[in-house]
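The form predicted in complex with the partner chain is given below as one chain in structure tokens.
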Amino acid sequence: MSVARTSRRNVAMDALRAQVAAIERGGVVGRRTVSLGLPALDATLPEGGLALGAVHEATGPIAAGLVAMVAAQLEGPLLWCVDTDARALLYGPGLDALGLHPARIVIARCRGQTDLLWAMEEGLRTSALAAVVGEPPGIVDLTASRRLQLAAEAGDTLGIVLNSEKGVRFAASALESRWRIDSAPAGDMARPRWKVVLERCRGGIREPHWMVERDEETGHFAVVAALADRPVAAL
């Protein structure tokens, strides 16, 4: 009796949180989503899956990684926007090791971060692409981040804005997601190990983060250790 009680409080429960979220999303419902490769990790976004038509953001050294564990799920080309200023170039052989294969990658060198923004923007407006990728030297502002945002729904692209130095430099964003992905000590060279962090979410729980392994030899990512839930300061 009580069981049942429980799992219509919980239909109710469910119903409402799709509601919560349409509204959230400013109405859209149905979004098509992108696999992240690890089933604990989509389980934790509320679609299932990373939102396409959406930007999300990714911190720490190793942000990049975000892009080669989506990148190996999609399809289609991928718009790179970098600085002309930035200290470190992109690598093709690199990129090839990553699986993002460079035929498939357009690079655009923007001088400065208004040009950056306006390629991005044009990338994501366009449905040609399977994800816009962009490396703003300065901080994307929430007007900055609206724009792209609204740029990503009107071309149901995927929006990955990067941000390698440390420190939290969006206080305030219309992004979807921010995800923070370090380097963590690995059992061998050829299976590097990233500390995945979840930082915000549209909808999602708060933090949660996962020890990612990528095996060189296949390409594979592999949920190694659910950390456990402390604060990531601590860690």
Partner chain sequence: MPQTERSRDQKTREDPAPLIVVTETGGRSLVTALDREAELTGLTMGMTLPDARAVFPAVVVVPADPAADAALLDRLVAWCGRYTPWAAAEGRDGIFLDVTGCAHLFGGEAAMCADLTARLESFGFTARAALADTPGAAWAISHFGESGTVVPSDETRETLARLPVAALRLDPATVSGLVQVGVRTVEALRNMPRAPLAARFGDVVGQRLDQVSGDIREPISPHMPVVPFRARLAFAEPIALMADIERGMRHLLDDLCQQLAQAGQGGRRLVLTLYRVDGDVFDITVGAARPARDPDRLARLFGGRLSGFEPAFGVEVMTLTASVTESMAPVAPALSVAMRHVTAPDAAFCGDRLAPLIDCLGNRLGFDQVVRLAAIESHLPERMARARPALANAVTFAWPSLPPRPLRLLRRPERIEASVPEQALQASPERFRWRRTDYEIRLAEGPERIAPEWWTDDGAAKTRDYWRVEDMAGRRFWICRHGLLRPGESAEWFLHGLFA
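For clarity, every value in this text was computed on a predicted model and none was experimentally measured. Numbering follows the first chain given and starts at 1. Think of the rigid core as the biggest set of C-alphas that the two forms share within 1.5 Å after superposition. What changes on going to the form predicted on its own:
G92 is among the residues whose C-alpha shifts by 2 Å or more between these two forms once the rigid core is aligned.
With the form predicted in complex with the partner chain in hand, show me what the form predicted on its own looks like.
Nothing else is written out below except the one chain.
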């Protein structure tokens, strides 16, 4: 097969997957998006950024960093739902260093999984919030993920399920995308690095990996190397 024919075939397949993604979203097109703060990451997503009116998942021990990067791009208050028994608390100075001022965050301390998911749904349905972040203590099943997604669509609000544990909480999910963020060895202590993996994206065609570096003096992020790029089955 010639290079030109292969290129045309790839373009056609990309267009078909985009149509399938629109159907999965109920025909919603032209949604608003928010930048991830790095053009290389934004360019991989079907709509050129993280879709609003949708819920995404961020996993990994430093996933809160990606949440802060995204929320910093938005204006308005942020609802952060946590379980009352959660061992880790939000660290204001760390979030502030990533561009998310603690004064913007409203913390909802919830008693258990049911209350936390209810708080997320109610927050997602209102347009008064820039985003809703939830740290559920247990597994969120397919039905619950669908309810969150529908609530986000109703309020046109960005939702993020934050999972700092190693286990995967969404074996089957209605959420828009799933990201994995881990720390990575840094060549310079003043420039810590993250390994960022887009594990799942509705309408996506790849599973990209990036090495992201942060300059502690300026607070700026940059992609310093692509770790890998391998095709995955259509979602």
